[in-house]
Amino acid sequence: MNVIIDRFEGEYAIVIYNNKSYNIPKILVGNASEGDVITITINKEETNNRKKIIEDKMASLFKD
């Protein structure tokens, strides 16, 4: 999903997508300028990982 930086507005930053805009904290676009694009991708693998880390931690908390 691409999204493109509209203006910034404080500590956040005014992206466009689909003809609306939304408001997204300045620091998670790094050093990027008004009208460049971003693209954001869901990274299944590091889900997994954290998923797997979660569920050991929840199974050394409940084991008997």
Given for the second form:
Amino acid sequence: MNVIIDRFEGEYAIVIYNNKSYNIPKILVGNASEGDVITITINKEETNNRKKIIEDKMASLFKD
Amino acid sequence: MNKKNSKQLIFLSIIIFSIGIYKVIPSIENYFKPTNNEVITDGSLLSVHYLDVGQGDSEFIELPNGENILIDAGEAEYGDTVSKYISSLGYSEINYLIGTHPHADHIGGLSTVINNFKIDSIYMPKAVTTTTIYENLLDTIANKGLSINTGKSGVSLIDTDDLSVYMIAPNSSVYDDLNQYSIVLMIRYKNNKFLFMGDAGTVSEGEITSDVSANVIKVGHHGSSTASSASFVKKVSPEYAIIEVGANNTYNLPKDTIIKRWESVGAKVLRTDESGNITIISDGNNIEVK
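Please give the corresponding structure for the form predicted in complex with the partner chain, as opposed to the form predicted alone shown earlier.
Then the entire complex follows, led off by the chain already shown.
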């Protein structure tokens, strides 16, 4: 999914999605500029990696 | 000086004076010759409507010559609000449509407005952005078979004795920040002046060379501290400073320091988040908030 940075106001980047404006914290788009296209993707591989790391930690802590 | 010389001097003066008049006459004739822009201001009113479009800008101006101007139309979702407001005043045609700069909170609603009205002319700065909002606007203009006049300092829309409408910014052709591309418009009706800043910031303010003193200003960039430098505020010294801003907006606009800065030069600050739509009328010598 692509959103496009319309402008910056203070600590926010305002992005356009489906012709509507949404605020996202500026810190999430690094050093992006007005007009930059930001691609938001679901990363299943990393999701599964994270799940495994957390499950391992849980396994060593839960008693049952 | 003897009497004869004195008579000769008077005679010579008359000849020189006559030549002077003769040289001036053609330009006087030219001046009164009606042109496309020539208007008759028969004591009618200038009405400026600062529209409440939440966190965004839109101004509709009824000129004393019967023409009108729309500056911006808020976010896309406000296109209908702005259209209905203009219709309710009895207009089906917009003479001058100005998109100050291609940010969504200014040009978003313009596509809807362009589809709803007969549009005579469009002015925008030559600033590129990649958003779908701007693309939709360009597509809408193309579909209507219209074209865009580049808005920049020095462009004059109306230039008559009683009424003049002209742009005093942008003065550069390239900026880092889209806000600085904002078309800054001055409307002078006899002795009253109205200034419209769009989102022009301190960079653009500093480049403006023409007289910015005005009775009323639409403050730049929703009262953000990126605009309204102390020296600029002093130069404008208006009676009213209008801030168009959304109630409880995320960006904490307008900034208190900016409100105080305008008040410090004697301006009364009016805000669309507190007052809703604001209308100011002028007969050319007096202004009144409706």
